[in-house]
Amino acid sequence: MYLVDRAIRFVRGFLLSFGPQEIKQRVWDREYRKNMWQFRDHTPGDCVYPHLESHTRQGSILDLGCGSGNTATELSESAYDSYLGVDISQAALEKASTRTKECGREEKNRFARADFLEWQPPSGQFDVILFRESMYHVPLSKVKVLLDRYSDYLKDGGVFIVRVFAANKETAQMKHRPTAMLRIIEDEFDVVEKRRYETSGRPTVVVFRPRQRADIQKAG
């Protein structure tokens, strides 16, 4: 049973890194609407928004695999000025557009249903994009290329900031995937900070911006 649950769990995410977008919209769409994803859809108090709410200041945030609107919803709301996140599964921004309407949120919040591995936002830049765990489904051969593109988009002074669980969070042993991501983003961005906690899950979080921008910023 282990072996065919963890060949099951390879194909998905074979799936969702490397698959057309209609097949991930699908998969993500049953996920959403069986509420497979439900007790991931509550986390206040969550260790990235303090890093959000520092570097967002007040202004501009994009958030690459939006899911159900956490961020959105759960970020003080005096920390942003506009949001948008987007997200391939129309069941997940059904959910995040309630949520945001629920709080009273609509003329901050918008979301945009694409896949973030090949979108192309229509214009404007942002204080900070976020991936919020949205970075396992980028294959390791296109995490420089993908930071790249969306550099265009920051303002100056904007970073990015990702947050992965690059640890097991029974043993706390290094998980190889999540390390490499963080390797790469460490040894071809400028890294601001980076922190692992202890909470549950004993998730990471950096935050960085693209080097050539620090360095003329540095040189300034």
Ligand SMILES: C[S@@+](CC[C@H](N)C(=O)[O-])C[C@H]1O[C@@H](n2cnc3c(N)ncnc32)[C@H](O)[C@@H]1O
Contents of the next structure:
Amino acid sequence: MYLVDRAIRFVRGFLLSFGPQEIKQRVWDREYRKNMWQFRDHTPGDCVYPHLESHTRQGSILDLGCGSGNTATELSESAYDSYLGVDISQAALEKASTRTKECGREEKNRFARADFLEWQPPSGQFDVILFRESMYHVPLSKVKVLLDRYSDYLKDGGVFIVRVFAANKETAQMKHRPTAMLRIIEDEFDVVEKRRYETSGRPTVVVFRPRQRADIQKAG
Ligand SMILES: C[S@@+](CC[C@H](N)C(=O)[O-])C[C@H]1O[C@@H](n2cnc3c(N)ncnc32)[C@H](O)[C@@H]1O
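The form predicted in complex with this ligand is what I need now, so please give it after the form predicted alone.
Up next: the whole complex, starting with the chain shown before.
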């Protein structure tokens, strides 16, 4: 049973990172419609919110892999001026829009359905680009390329914020893929803050920005 479970998880993970867009959308839609992610719908006080609040500068947020709208509805409303959530799942976005209406944030929150591996923001730049529990679905070989591409959509002084479960919940041992992602970020970008929390699931939050051109030339 354990082996079957692991095999299913491996296939799911592989498809969600490397599969065609239609398959990824279908898998996520099915999981959201079956309420498999409902447990993540209420996360007030999450450790990522103080990081967001201190870097958003009352400005704009691009949330890649936004899910069913917890950041869009739980982050203090006064912390930001505009929010764009992108997700591959229509079912997740329907929930996010409903919750946005319920808390009266239609003026601030917008949503778009897209695969963030290929999506180009239509216009504008953001103070914060967030990957909250969504970076797992970026193949390791694409992490730097993807972040370089999205760097063009950061305002001057803007930052990326990534939240991942990098450590095993029970043993606290570091997991291979999230750790490799964090290493790429630390090697290739300027890390502003990094903190592992000992709260449920032991999440890690890392805040970083593109290296200044002068620093890249010096390093090269
Ligand atoms: C674990 S959920 C996290 C949702 C939300 N950020 C949160 O922290 O509650 C991962 C989300 O990423 C989205 N996602 C995964 N791969 C994606 C892709 N390639 N493009 C856009 N969204 C993606 C999924 O649909 C899902 O909503």
